[in-house]
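A lone chain, given as structure tokens: the form predicted alone.
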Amino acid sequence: MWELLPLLLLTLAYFFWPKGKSPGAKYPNSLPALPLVGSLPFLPRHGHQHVNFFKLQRKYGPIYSLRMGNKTTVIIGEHQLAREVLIKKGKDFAGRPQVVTLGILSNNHKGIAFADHGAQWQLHRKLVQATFALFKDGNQRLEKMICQEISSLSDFLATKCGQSVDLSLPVFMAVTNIMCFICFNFTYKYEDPKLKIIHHYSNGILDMLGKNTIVDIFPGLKIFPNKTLEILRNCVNMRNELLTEILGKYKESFSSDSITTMLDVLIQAQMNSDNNNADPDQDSKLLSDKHILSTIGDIFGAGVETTCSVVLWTVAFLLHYPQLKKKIQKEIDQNVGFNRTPTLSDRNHLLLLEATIREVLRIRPVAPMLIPHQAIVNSSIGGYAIDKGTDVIINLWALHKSETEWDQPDKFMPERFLDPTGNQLISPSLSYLPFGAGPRTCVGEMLARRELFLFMAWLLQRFDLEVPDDGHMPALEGIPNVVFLIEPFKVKIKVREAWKEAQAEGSPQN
């Protein structure tokens, strides 16, 4: 039996050793790698992965590779190279790695966020973009809806005056309702149990995706019992059941004469395809109910948790920088006052607030390593050969923390996004890509920026957000996940005296 061991090891080495590379091609520097396990033994075991990858640049440079099992992954930590991947050669690197956990989340890689490059992804992304075009600049319907949800949130927080509260759930409910309006044209009451179900499975999905399960590196292990995958499947099933119910009811009252939501756009495309009236690329197989549900699930997953996270990060930084908070409130008082609530048109005047949001997105990016890309053809980055099938990670953390691009990059400095007079917003560096770029750029960037501005402008106009009486400050280290989350914290809610006085004189007009 022991004589067979060398044969077994040789067989494993054959299957898991890096395959032959193109002769004469120049490849990026690589971490050491062993058969079967790849570079895993040589990666830091502690700390955040995006930080560790940034540190490895000191030794291997701004582009280097490593092996996860038998899979080659290239890490990019410099903005010229990142822009080459995302924009200049965006089509070459528009693929997505097909890993077990994301396959479960996306119903076998459907939708737009985790789907591989191809006709299905292109079609659904185009339909999602068509939906957001319904709410383009000049359309007041979306702004009115966002403000309506923030108003409900503000009224709820007013009942907590003097108390210390965790904002995560009420903010989640408000942002979820905004997405419900965009997708379905309805919203939930805060006490609706379905809203709690959405919160439960959303948290469950995030928790499980944050486990860094080894099955994504060695997919063959999925045949064994796996608690993480079991919980993830249960959460995804909860999500799918809820969305299936909504889709079924929606179809009963669907009218082609009124296309106002994302579900309208998707159902109309499905009907056109079924009636053979679609464009040649609109294959009916790409517009099944399962595909529609996956796309809606992606929009909620990408559009709710990200916005909630940035709102919480912004509040946390303002608790750490109370003088900045006072300056923003003074800016709001001078430019908006208390006789009305903030609108999107105020973005041109609340420059310090806008700069603060941009700085939060820099110093605590929503996705520190974006979602990994994959080369769909043999290509190159910075003159280095990149073989088809290679995974490519843009380390946004490295781009946003580059000392050659940013003055004191570890310091929270919103003023870096303002000119010396403070009267104009500027783009201080090309090494700033909070929403990605190119073919895979975040489709909801416009919505997210509007929400973030309105949430913070409304909250700071009406409330003093203070450190709780126990003096416990929010931790700023964060929890790396698909979304860069912040540790739960509480904030003391106090209705501002100036707001109270304005209320006494006459209610502000929305």
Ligand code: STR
Second form
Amino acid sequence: MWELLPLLLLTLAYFFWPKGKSPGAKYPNSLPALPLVGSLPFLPRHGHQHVNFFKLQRKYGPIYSLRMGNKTTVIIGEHQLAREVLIKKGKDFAGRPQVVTLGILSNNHKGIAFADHGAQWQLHRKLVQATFALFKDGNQRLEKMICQEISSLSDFLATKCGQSVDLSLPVFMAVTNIMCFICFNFTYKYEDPKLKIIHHYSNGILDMLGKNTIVDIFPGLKIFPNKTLEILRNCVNMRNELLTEILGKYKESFSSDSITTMLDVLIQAQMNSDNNNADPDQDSKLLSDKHILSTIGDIFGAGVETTCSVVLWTVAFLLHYPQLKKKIQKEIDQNVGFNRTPTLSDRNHLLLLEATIREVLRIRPVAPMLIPHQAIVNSSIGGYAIDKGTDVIINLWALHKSETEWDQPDKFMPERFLDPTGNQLISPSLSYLPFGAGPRTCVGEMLARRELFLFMAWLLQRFDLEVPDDGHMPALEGIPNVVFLIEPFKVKIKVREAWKEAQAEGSPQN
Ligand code: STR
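Other form of same protein, the form predicted in complex with this ligand, not the form predicted alone:
So here's everything in the complex, that chain up top.
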């Protein structure tokens, strides 16, 4: 009897939900849909969703819709339409669907990644951007710090010389420290138990979000016990506790004379709004400690999981393409040598490495369907009507794998990002948006590109990354989660002979 209750509630919800189609308007092609379950029975049950959506384009075209529960979702698989959504009509589509799991993660849709369009999101995004502006080009504080972290990582890896290791934890620790520096101006020692806690809850959050729980389609089901939501809540609580502790301590020593971190920027904005009696209930309501915590949590999660994942993907591809790895190393040897370590100014010269990173971001995008968008007003895409409240998914996978836009899109070919002489980076197609675009575009792109370059340049200068003795190659299929993860793999670490020789002659200066 009780089992039938959700069904009954859902049926009622379905029939009483406003449908809101405007008569006469032309809507995108739609997959078949049944009452209650929508198009779910018509979606392939196996394989990666982004691949399935891409295949459905053959039948339904580059824009089509489907229904999930009572919601309409439009799928976009072509760059002109994607650019219309993200850039030209970016504001119309700057909303985010509010689903149960992400509500838990974002302390009720606070922060910036999953917050809906509105004053809170706008303010926090602006403050985060203001923080990144503190680290712009001329300022080498960030570069120095990133290099210091990579140097510690390299020294740690050197102790594993000859062994096959899973790089994910060491890279996680290095990247976490970089985010700690940006947010709080401190870093952890590798042996600090707090780092293990951060690793534990971050993995928990990722795993639980990857489960695609049915509550996100039928939110009514959240009243029933649900293991996934329970674990997610535990992990989020763990994170919130750790961040609250940091926040509390930080506030005690905060000084508005020296604004150098993200937390400084947020606390200063909070204080200014508290002191500004002119509008007591405007910004201050949007800058509570909970809001600050959520934004820092987003930036942390986004900064760590994405960069970690791309570094691992890049290493994995280099194991599959040893000739490419050698070529990049030659490029590093010629342009940087062994008397110094790579810096950001080498980006203009290590073009094959840059091209390789771009190709990794194409063939295994961090977010193959970006983060879902939502229409905040009635609008249109490619002449088709899109009602307010419709979810819009940009299938980046489809853009990056388009046969008409890319030569042999399934092949890993970094050269496609270089002109035939190999002396210049090129953009071979507009169908390439690894960081999204428009009002929701990734705020950390500059940081991410710098980190990826420095991590790979440093690692390849000093180490030969090789397939382990057991011959196990990394699997390249990936695990689509909120981040497109690579399956765990091991790599054999060997300090390069050339590096050793140079060391013997005189130690490199940083
Ligand atoms: C990773 C796990 C975590 O602890 C916190 C977050 C919140 C921000 C998320 C991040 C996640 C995964 C990657 C996201 C990021 C916001 C932007 C980024 C989704 C879930 C991407 O768009 C790839």
